[in-house]
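There is one chain below, alone, in C-alpha cells, taken in the form predicted on its own.
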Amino acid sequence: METELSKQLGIEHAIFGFTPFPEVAAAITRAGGFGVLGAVRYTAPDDLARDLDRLHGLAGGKPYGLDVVMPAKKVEGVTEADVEAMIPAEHRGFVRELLARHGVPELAEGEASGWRITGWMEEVARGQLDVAFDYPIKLLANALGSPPADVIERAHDHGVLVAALAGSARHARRHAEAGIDVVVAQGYEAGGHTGEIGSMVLVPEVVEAVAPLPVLAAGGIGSGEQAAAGIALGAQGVWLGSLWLTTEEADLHSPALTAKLLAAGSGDTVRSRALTGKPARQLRTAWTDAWDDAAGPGTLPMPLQGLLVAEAVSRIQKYEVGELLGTPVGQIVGRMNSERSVRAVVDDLTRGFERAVTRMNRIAGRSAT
C-alpha cells in the first residue's frame, strides 16, 4: 500500500492509525504503518511526555505522529474554572439523577475523576505542543480543523507535516488556504466527531477540492478492500481509529466495554452530543438515549458538556455500568469481532488490499480485451 505520501513519510503502508494508546501507536508504526497518538486526554505535559517517551522507545526508530484538539482561533486567558462556572445547575442535577437511577456508585473520597476534555483550551493544547516538538514527530494532526497560523508555522519550522480533519469540501478548502499539508476526509460513518456526509461521497469531493494536496480517507474503513476503495477514490492513504480499540495492545481498562464492542453490530452506534457537546459517533447506550431525549435538558455546547460529564463517565467506566457504558466508535464496529494483535490487523488490511487490486486488475484486463 505505497503512495506518494507514504514514500514521503518513509512508511511501508499508507495506513495511518489514530489511537489514545502509545503501545498501539508504536505497534502500528512497527507493522509498517504510521501510528498517531491522540493527545486530547492529556492535561499535564509530564503525562504526555511520559507516553511519548514510551511511544518513541517502542517505535524502533520508525516515524509516528501526534493528534491534538485545538481551535483555529486563539482563546487565551480562559481557565477551566471559568468554564465550569458556566454549567447550569439544571444540567448538573440531570447528571446526578441519571447516575442515581442506574445505581452508579460515587468515586472514593479524593479519587481523581479521570479524563477531563480540556485539550481544546489554549493553555493545555499549547503545552502539549511544547512537549511534542521535543520529539521527532513527523505529523501533527488537528481534530478541530486548521490549528492557528503560528502553530502551522512552528510545525513547518520543525519539518513536521500538518494534517486537519474535514467533513466537507468547504472545510477542506479552508484547510488548504490555511497552509495544511494533508487533509483527512472523515465521513459520516466514522467514530468520534464527524459530519453529515458519507465517505463514498466525501472523499472524491475533498480530493478534487484540495488537489494536489494529499488526502486520507477516514470513516467506514476496516478492511483492505475498503482501504482500496478509498485509494481508488483518490486518497493517498487511510486514517483508521475505531479498528484499534479491540486490539490486544489497547488498554481500555474495561473487559465489559471490550465485550460490548466485540458484540456490537454496525447499527449499534449513534451520532450524539452526549460526550462532548459536538456530534460524535459512539456506542448507543442508555446514557446517549437520555441526553438525546427531548424530555431532558439537552446537551451543552463544547467544551461545557465534556466538563459536565467527566466525573460521570469516569464512574460509569470504573464500575462498568453496562447500560451506560460506551465509547466513541464508528460503524465499522460491526467488523470488530475478535481481539487481535495490531500486526494481525495490519496484515489483514494489506492482504485485503492486494485481493482488491488483483480483482480490479483482472476486471480491467478483461475490459481491455
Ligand SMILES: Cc1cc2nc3c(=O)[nH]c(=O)nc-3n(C[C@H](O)[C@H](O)[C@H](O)COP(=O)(O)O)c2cc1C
The other form holds:
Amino acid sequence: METELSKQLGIEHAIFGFTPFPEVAAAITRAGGFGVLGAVRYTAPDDLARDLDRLHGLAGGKPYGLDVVMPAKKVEGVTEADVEAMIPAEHRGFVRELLARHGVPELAEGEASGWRITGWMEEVARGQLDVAFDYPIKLLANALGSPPADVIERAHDHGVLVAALAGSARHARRHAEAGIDVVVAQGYEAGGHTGEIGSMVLVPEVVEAVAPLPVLAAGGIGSGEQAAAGIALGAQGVWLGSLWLTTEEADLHSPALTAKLLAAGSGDTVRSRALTGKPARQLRTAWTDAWDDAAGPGTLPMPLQGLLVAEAVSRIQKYEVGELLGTPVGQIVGRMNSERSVRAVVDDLTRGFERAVTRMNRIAGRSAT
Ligand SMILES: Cc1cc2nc3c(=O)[nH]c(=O)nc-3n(C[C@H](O)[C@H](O)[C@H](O)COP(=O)(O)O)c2cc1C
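Given the form predicted on its own above, produce the structure of the same protein in the form predicted in complex with this ligand.
Full assembly next; the chain just shown is listed first.
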C-alpha cells in the first residue's frame, strides 16, 4: 500500500493508526504502518514524555506521530475550577443517583480519578506540544478543528506534517485554508467524536474539496477490502482507531471491557454526548441510555460534561461495572472478534487490500473485453 504520502513519510503501508497506547503505536509503526499516539489523556507533561520515550524506544527508528485535541474555539484564561463551578447541582445529583442505582463503589480515599480529558484545554495541549517537539515526530494531528496558526508554523519549522480530522467537506476546506498538510476524512461510523456523514459519502467529497492535499479515509475500516475502498474513493491512505483496541498490545486495564468489545456487534454503538458533551460514537451502555433518556437532565456542553463525569467513568472502569462499562469505539467493533497482535492486524489489512486490488483488476480486465 504505497502512496505519495506513505513515500513522503517513509513508511511501507499507508495505514495510519490512532491509539492511546504507546506500545500499540510503536507496534503499528514497526509493522510498516504509521503509529499516532493520542495525547488527550496526558495532563502532566512528564507522563507524556515517559510514554513518548517508550514509543520512541520501541519504534525501532521508524516514524510515528502525535494527536492532540485543540478545540477550534479558544478557551483562554479559564481554569478547570472555573469550569467545575459551572456544573449545575442537578447534573451532579443525576450522576450520584445513577452510580448508586448500579452499586458503583467509591474510589479509595485520596485516589485520583484516572480518567480525565482536560487535554482539550489549550494550555494543556500546548504543554503537550512543548514535550512533543523534543521528539522526532513526523506528523501532528488535531482532533477538534484546525490547530492555531502558530502551532502549524511551529510544526512546519520542525519538519512535521500537520493533519486534522474533518467530518464534512466544509471542515476540510477550513483546514486547507488554515495551511494544514493532510486531512483525515472521518465518517459517521467512526469511534470517538464524529459527524453525521458516512465515510462512503464523505471521503470523495473531502478529496474533491481539498485537492491536491492528501486525504486519509477514516471511519469503519477494519479490513483490507475496506481500506481498498477508501483508496478507491481517492484517499492516500487509511486512518484507523477502533481496530487496535482489541490488539494484544492494547492495555485497556479491564478484561471485562475487552470481552464486551469482542462480543459487540456493529449495531451495539451509539453516537452520544454522554462522555464529553459532543457527539462521540461509543459502546451503547446503561450509562449512554441514561444520558440520552429524555426523562433525564440531558448532557452538558463540552467541556462541562467531561469534567462532570470524569470521576464516575474512573469508578465504572476501576470496578468494571458491566452494564455501565463502555469506551469510544466505532461500528467496526462488529469485526473485532478476537485478540490479535498488531502485526497480525496489519498483515491481515495488507493481504485483504491485495485481494481487493486483484479482484478489481480482474473485473476491470473482464469488463474491458
Ligand atoms: C477509543 C478512541 C479514542 C479516540 N480518541 C481520539 C482522540 O483523542 N483524538 C482524535 O483525533 N481521534 C480520536 N479518535 C478517533 C480516531 O482518531 C479515528 O479517527 C477513528 O477511530 C476512525 O474510525 P474507526 O474507529 O472506525 O477506526 C478516537 C477513537 C477511538 C476508538
